[in-house]
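Below, in C-alpha cells: the form predicted alone, a single chain.
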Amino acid sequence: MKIAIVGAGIGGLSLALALHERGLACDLYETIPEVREIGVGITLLPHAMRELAELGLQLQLEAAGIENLESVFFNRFGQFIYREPRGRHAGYELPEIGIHRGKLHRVLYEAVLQRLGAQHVHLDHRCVGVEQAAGSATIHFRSSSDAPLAPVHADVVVACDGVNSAVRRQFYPHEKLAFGGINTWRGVTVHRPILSGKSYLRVGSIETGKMVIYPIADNVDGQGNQLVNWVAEIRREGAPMNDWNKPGRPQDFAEIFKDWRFDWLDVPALIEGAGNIFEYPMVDRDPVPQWTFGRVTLLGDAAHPMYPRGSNGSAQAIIDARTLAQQLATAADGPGALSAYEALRLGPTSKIVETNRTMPPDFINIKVDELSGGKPFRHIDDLISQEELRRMSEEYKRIAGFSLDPSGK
C-alpha cells in the first residue's frame, strides 16, 4: 500500500511513526522548504505523552521539556480560585510536559529521518489539489515559487495539512473559519520561576482578560532562569480577526493587564520581557459529518480544529495517528481503513471541539467571575466548595480523554 501524508506537522509526523511502528511505509509532504524551531509553548498532556512514549519518544521529550507539578487558577486580582496535581503527580504512569512546540517538532522530525529515511520526506510540496479515479489518488503540488511539480499517485491519502487544510477545502469549499471574537497574542521570556517553578497558571477570564502562563525550558541562562510561555486572551464584541501571519503588538492588548501586578508574578514585566510576540485567532470549525472520501481522509487540525484551549488539539492529532495507523495495519483495504478510522475518532474528537468551546477546563474562572460579580471575594470557599471546583476540572479530563477514572463516578 503506498501511503501519502499532506503535511508534517505534530499529526504528520505522528503519523508517519506509527505507520513505522507497524511495518507500513509512507511519504510525507511538506509545505515549507526548510524545517526549523519556530512557534511557542505546548503542554503534552499525559494521553500524549502516552502516545508518544509507545514510539519510543519519552526520554528525548522529557529532556527538551518540564513536567508540570501542578495546575493552579487565580482570578484577575491574583486572588487563588483552585489548585491541583498534574502528570505523575495526580498518580497517571506518564509526565505532562511543557515543552516549546519547535522542540517537540524537532523531535519527531528528527525520528521520521532517523527511522524512515530523509528520502520519504519531501519539503517544498504545497498540495494543491487531489484527484481520485478508480484505485488510486493523485496529488497536485506547486514549490513555494509556485512552480508545478511532479503529481504524486498514492493508493491512500492522508491530510494533515492544518486548520486551513486545502485538501479539506477541496470536500467543503464553502466552509469558513467560526471566530467568536477572542483573539490571543503569545510570547516566550526569560524568567525567574514562578510559584513551583512546574506550575500551570490560569489567571482571569476571557471576558475581562486571561492569561495562560507555564515553563517550558529550564535554567536557560546559567542563573536559574526559565523560558516561560505565556498566552494573552480577550474576547471583545466585534474585535477583527488576528492574523497568523503578523508578529503581536504589545499596544494591542497590554493595557488590560497593567494592574496585574501581585505577590508572586509582575505580568506586566512578564509581557515586556518577551523576546518575540505572535497573535493568533481563537478559531476552530463546525464538527463536519465526514472526514474519509474514497482513498482520501482528514487528520488532526484538518479534521477536526478546536480552541487551544485544555491543551488538547495535539493529543487528539497523535491519537487519531495511532488510531488510523492500527486501521491501515489490519484493514483489508485502504479505503475501508479510513472509513473505520473516521467511524472511530470522529464522534470523540467532535464532542472535544463543542466542549473546547462552552465548557474549557478556565470556565472554573468564567465561573467564579460570574459568582463574585466580577469583583474580589473574600475567600473562594464563600463562593464554590473545592469539590465542586474539581467535578468541573475531572469533566473536562472525562471528556477530553486523559481522566483518571473515565466512567466520571
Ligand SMILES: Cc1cc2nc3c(=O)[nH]c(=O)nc-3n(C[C@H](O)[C@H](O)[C@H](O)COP(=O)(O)OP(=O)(O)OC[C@H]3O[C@@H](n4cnc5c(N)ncnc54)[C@H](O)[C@@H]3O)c2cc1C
Given for the second form:
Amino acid sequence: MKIAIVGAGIGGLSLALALHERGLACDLYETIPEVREIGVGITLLPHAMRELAELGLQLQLEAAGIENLESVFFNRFGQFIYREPRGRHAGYELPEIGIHRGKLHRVLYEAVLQRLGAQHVHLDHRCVGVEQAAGSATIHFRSSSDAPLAPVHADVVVACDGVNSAVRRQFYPHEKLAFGGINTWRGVTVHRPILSGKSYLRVGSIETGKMVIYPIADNVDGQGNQLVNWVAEIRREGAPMNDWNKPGRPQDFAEIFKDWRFDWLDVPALIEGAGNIFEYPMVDRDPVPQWTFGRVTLLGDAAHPMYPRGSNGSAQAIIDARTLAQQLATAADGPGALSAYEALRLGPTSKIVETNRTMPPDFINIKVDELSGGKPFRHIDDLISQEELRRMSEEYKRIAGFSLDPSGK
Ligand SMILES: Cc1cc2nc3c(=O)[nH]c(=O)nc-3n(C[C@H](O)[C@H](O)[C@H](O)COP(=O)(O)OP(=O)(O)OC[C@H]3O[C@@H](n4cnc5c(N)ncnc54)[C@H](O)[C@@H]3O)c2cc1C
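Could the form predicted in complex with the ligand be shown next, to go alongside the form predicted alone?
Now the complete complex, all chains and molecules, led by this one.
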C-alpha cells in the first residue's frame, strides 16, 4: 500500500514512525523548505508519553525537557487555589514533560530520517489539492516559489497539515476558524526556577487575564537558570484576532499584568525578560461529522483543532497516529482502515474540542473568580473545597483520556 502523509508536524511524523513500527512504508510531504526548531513550550501528558515511549523516544524526550512535579492554580492576586501532583509523581507509569515544541519536533524528525530514510521526506512540497479516481488518489503540490511539482499517486492520503489544513478546506470549503475573542501571547524567558522548578502554573482567569507558566529546559546558562515558557491569555469582547506569524508586542497585553508582583513570582519581569514574544489567536473549529473521504482522511489539528487549554493538541494527534497505523496494518483495504480509524477517534476528540471550550482545566480559575467576585479571598476553603476542585480536574482528565480512574470517581 502506498501511503502519503501531507504535513510533517507532530502528527505526521508520529504517524510515519507508527507505520514504520508495523512494517508499513510511507512518504511525507511538508510545505516548509527547511526544518527549524520553531514554537515555544508544549506539554506532553502521560497519554502522549505512552505513545512516544512505544515509539522508543521516552529517554530522549525526558532528556530534552523537564518532568513536571505538580500543577498549581492561583488567582490573579497570587493566592493559592489548588495543587495536584502530575505524571509519575501522581502514580502514572510515565512522566508528564514540558518541552520546547521545536525540540519535540526535532526528536521526531531525526527518528523519521534515521528509521525511514531521508528519501521518504519531501520538503518544500505544499499540498494544493487531492483528487480521487477509482483505485487511487493524486496529490498536487507547489514549491515555495509557487512552481507546480510532479503530482504524487497514492493508495491512501493522510492530511496532517495542521489547523489551516488545505485538504480539510477542500472537503469543507465554507468552514471558518472559530474565534471567541481570546488572544494569546507566548514567550520563553531565561529565569530562576519558579516554586519547585518543576511546577506547571495557571495564574488568574481568562476573563481578566491569565498566565500559564512552566519550565521547558534546565540550567540553560550554567548558573541554574531555566528556560521558562509562558502564555498570556485574555478574552476581550470584539477583539480582533491575533496573527500567527507576527511577533507579539508587550504593549498589547503587558498592562494587564503590571501589578502581578508576588513574593514567589514577578510576572512583569518574566514578560520583560523574554527573548522573543509570539502572538497567537486561540482558535478551533466546530467538530465535523466526517474526516474520511474514500482514500483521504484527516489527522491531528487538521481533523480536530482544539483550544490549547488542556495540553491535548499534540497528545490527540499522536494517539490518532497510533490508531490509524494500527488500522492500516490490520484492515483489509486502505479506505476501510481510514473509516475504522475515524469511527474510533472522531467521537472522543469532538468531546475534547467541546470540553476545551466549556470546561478546560483552567475552569478551576474561572470558577474561583466567580465565587470570590474577582476579589482576594481569606482562604480558598471559604469558597470551595479542595475535594471539589480535585473532582473538576479529574473530570477533564477522564474526558481527555488520561485519568488514572476512567470511571470518574
Ligand atoms: C510552527 C508551529 C509552532 C507551534 N508552536 C506551538 C507551541 O509553541 N505550543 C503548542 O502547544 N503548540 C504549538 N503548535 C501546535 C502543535 O504543535 C499542534 O497543535 C499539534 O502538535 C498537532 O499536530 P499536527 O501534526 O496536527 O499539526 P502541526 O504540528 O501544526 O503540523 C502541521 C504540519 O503541516 C505542515 N503543512 C501545513 N500546510 C501544509 C500544506 N498545504 N502542505 C504540506 N504541509 C503543510 C506544517 O508546516 C506543519 O509542519 C505549533 C505548530 C506549528 C506548525
